Amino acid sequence: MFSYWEKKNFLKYDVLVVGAGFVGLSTAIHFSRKHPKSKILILEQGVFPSGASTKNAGFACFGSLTELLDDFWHMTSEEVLELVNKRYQGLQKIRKEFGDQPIAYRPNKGFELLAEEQLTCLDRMDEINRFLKPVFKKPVFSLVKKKKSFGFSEQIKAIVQNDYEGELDPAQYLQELWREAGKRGIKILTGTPVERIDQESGAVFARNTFSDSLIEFQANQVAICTNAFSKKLLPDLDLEPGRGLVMTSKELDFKIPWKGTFHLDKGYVYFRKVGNRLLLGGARNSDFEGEKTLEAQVNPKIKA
């Protein structure tokens, strides 16, 4: 049972969010500031964003040579600009937001370890510059002439440098946004996952942790930022989810060589040194279809 005073200040909403990660977040605070007077909810499942938001590589990324290649097979060559576009401006943004140093971003390039069937992708690489020019304005893609100094096997043929590429902590990214919703009044409930969404009448219906009770919100608009779980809420939506591994070793007792970040396949591995622990992380092309699923669990035939 909820007091007089709790229906009249906590159930009513003029946007209600579902999803606290960098979407969610970021949809709640660019409203904000279109409507200042806005009363704004921002419901969680977990103590932490529940999706990859707290939980992903911390590239600054926006498609190596061989990703960007391949995605022509997928988009025309007008979407795979818009999307270069997007990714990286968006960047830009948020580094002009908050800074690189409370995001910890390091513009320390990116690199894409090419064996020898991936070779023949150089022959367009000039072809992809001339192509990203009007996002650029100058040639993203080189060749690294001092490839031993790496120390990768002789596997490696090749090592593709991308000058606009950076890493950032995730983490410390989603703390800004925290600090720029509480700042702007903005409510964050975690803990309170929610079951169903009336559409027609705008009620949100979130779990109540303390009982069986559903709890029903108010809104007048609905975001549903929960990326591929959105499903959940909204069956009839053409979404899949693909879920991704990242692993990070213990505390090496070397010290790891490289600076920057690192791909290969297509995008599909990565890997970069977080402090002195190797992080490795994606490989999902190895098992398509088992990575097609909503359980927060580690798919052994990709760890192995």
Ligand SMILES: Cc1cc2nc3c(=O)[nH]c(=O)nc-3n(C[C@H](O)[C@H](O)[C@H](O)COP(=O)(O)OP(=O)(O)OC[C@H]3O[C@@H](n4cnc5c(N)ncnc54)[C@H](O)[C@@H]3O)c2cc1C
Second form
Amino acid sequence: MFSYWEKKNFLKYDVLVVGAGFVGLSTAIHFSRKHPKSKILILEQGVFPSGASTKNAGFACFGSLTELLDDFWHMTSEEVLELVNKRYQGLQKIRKEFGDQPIAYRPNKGFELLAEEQLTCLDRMDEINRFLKPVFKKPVFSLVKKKKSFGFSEQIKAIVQNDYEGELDPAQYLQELWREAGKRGIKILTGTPVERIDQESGAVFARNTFSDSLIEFQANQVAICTNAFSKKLLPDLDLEPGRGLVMTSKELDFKIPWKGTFHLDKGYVYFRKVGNRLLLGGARNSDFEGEKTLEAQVNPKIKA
Ligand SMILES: Cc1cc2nc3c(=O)[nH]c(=O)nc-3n(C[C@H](O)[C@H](O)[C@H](O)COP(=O)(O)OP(=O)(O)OC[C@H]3O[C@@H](n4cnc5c(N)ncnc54)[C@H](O)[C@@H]3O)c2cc1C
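I've shown you the form predicted on its own. Could you give me the structure of the form predicted in complex with this ligand?
All chains and molecules follow, beginning with the one already shown.
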């Protein structure tokens, strides 16, 4: 039961955003910049944003050599270039807006480790560098000469370096977005899962976990920024979740002898150093079917 004042002040919005990940927060901020007087609310189901944005590997990347070559199998070359351009320009905008230090961005370069069966991709490296020239002006990929300096095993036959890749702390970046949203007067309610949206009336029904009841919000526009969970709110959507796993080791008592972001297997497997821990993730391609799920659990096959 809400008071007159609560109903008047807390339930009606120009825009209501569902989900407070990178996409939800950015959507709210950009809308607010265009319409500074608008009332904007973000509803987030977790006690803090609890999706991929704060669980990912923090690679500031746009595609490794084998990943881009793989993209050509299911996209036109114009689409591949546009995707790389958007990812790279997006990263530059983020860095410009928030600064490198607040998001812990480090331009440490990316490296792709190639086993024997992937060496053929090197034949196309110059071609891909020429293809990417409109975006980067200079060659992106080059062959690392002294692979031994990294200390990887003999299974690794070559290493491709990407001069434009970096790494960041994704939750620090999210906090910057959160701070910016706060500065703009955007309200964020956490622990408030949206259960249903009535597109005709603009009613958004969220669970009030405090009183275990439904609250009805009203909005002129609703932005659903719930990533893989979107099908719960829009059941007709043609969308399948692709869960991922990122693990970090304990603080190691020896020094990890390299820095940068590392990829294997078309970008499906990745690792980096975080402090002196090893972050290791991906491998969704070893169980595509098992990872088409919204369950927040560890896939033992992938962990192994
Ligand atoms: C394991 C893994 C590793 C990754 N590594 C990288 C990487 O290194 N570099 C990179 O660039 N990208 C990486 N990504 C991809 C990147 O993290 C995502 O593309 C990005 O975070 C998507 O942001 P989002 O806002 O769309 O989704 P999310 O961050 O998932 O945000 C969706 C939000 O909606 C909320 N929500 C869901 N349903 C509801 C509801 N009904 N009501 C209210 N709130 C709801 C969720 O709690 C969540 O906070 C990785 C992804 C995964 C899964």
